[in-house]
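Given as structure tokens, the chain that follows is alone and in the form predicted on its own.
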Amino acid sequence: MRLEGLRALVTGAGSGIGEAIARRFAAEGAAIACIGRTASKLERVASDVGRSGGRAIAVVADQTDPAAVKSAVAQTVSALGGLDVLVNNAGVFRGGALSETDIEALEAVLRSNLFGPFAFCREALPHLARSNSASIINISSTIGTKPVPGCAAYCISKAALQMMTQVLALEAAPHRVRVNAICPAVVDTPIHRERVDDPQALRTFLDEMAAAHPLGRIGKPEDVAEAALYLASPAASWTTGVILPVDGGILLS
């Protein structure tokens, strides 16, 4: 029970990586606030955690709305009695070359992938500063480090998130709040499956992506959850400002 007694807020907890992190943290003893936009998905995860003997609440919030972020943090602190871990996982993907991306499209991606985590960090920091085991984990992407053509807005947003992580790691260090980021490569989540309607085309896409990773497979949400568990746990008490690839070796290729 590596997170026994800790209280964690996980955004995008209704599916994919966020769901895997919420479930893994709960299994290790943390109380969880599942944050996202779809009540039914959040309530399913929270109910499952409860049936397994854990503690979780569901809070509906759109992280592109600063007022909703403020309310979500306040509800979490009120319900759980404080906050020790913030996981900024929620985000959106929008493809397109820079020449095909207008300002409105870029702004929409930045509002979700950068401004949302920024707002959660600002609202959470005063509460995290009261914790004896505080950390923030931002879920970035390998293509925030290694650019990929045709993904301009997403690459930009994730690169900015990584810099925010490291700036905040320095600023929060005097308060003993650790701040780290995880950079997954291609992970089998709804964000990819929803982009490809045809089953055969999806299979081809997943096979091609698996071959692109030196370890020969795409990631599972649980792969990222295990890395997040380490960063949230006392085992990482001297780790901050790290941009951790969890990528099957793709950044080496």
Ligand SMILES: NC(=O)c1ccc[n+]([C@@H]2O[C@H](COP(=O)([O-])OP(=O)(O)OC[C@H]3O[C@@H](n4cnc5c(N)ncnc54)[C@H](OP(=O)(O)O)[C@@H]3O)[C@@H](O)[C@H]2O)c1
The other form holds:
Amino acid sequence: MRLEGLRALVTGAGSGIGEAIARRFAAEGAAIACIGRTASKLERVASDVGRSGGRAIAVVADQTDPAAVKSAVAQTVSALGGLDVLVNNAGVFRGGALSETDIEALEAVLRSNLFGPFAFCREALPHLARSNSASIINISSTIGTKPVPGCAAYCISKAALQMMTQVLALEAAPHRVRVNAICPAVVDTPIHRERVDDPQALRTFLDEMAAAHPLGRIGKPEDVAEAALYLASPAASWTTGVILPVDGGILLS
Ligand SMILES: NC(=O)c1ccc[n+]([C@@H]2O[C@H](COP(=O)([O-])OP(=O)(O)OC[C@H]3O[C@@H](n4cnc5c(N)ncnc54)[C@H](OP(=O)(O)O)[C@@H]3O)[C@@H](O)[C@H]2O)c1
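Okay, that is the form predicted on its own; can I get the form predicted in complex with the ligand now?
Below is the whole assembly, all chains and molecules, this chain first.
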């Protein structure tokens, strides 16, 4: 039980990578607050965790709304008795080259992928500072490190999230709060199914992506959950400000 006694808030816990992190953390003894916009998805994960002998609550909040973020953190702390780990996983993908992206479209992506995690960090920090095993894990992306054309707003949002991780790692270190980021490459989650409607086109995209990763496959949500588990656990107690690729080697290619 590598997270025994810890209390974790996981955003975007109703699907994909966030769901895998919530389930993995719960299996390692953490109590979980599952945050997202869709109650049914969060309740499914929370009740599965409960049936397996763990503890999880579902809290509906839209991270683009600072008042909702404040309330979600308050509800989590009240229900779980404090907070030790914040996982800023929720995010959206939007395509579009920079020349096709107007200010409103950029702002919408930043509101979700940057301002949301920013607000969660600000609300969580006073609670994390009271923990003996505090950390924040931000889920960025390899394309926030090494950009690809055609999704400018997304790349910009994830690059900024990496800088926020390192700024906060320095500022929170005196309070013994560690702050790290994970950069997944292509992982098989609903984010791609929402983007590519046609099942055949989706299969072709995922096959091409598998071939593009040196390890010859795309990622599973559980690959990212294992890295998050390490960063949240006492095994990583001297690790902060790290931007960790979990990417099948794609950043080397
Ligand atoms: N899959 C990949 O290839 C990949 C690669 C690199 C990075 N990532 C990053 O990994 C993270 C998780 O994505 P995923 O691939 O697991 O996709 P996903 O299944 O679509 O998960 C995203 C989650 O975020 C929630 N969410 C979205 N907007 C939200 C908002 N405004 N407030 C609260 N919750 C919100 C969604 O739930 P609701 O819609 O119910 O709110 C959903 O559960 C994202 O930050 C993504 O950018 C993914």
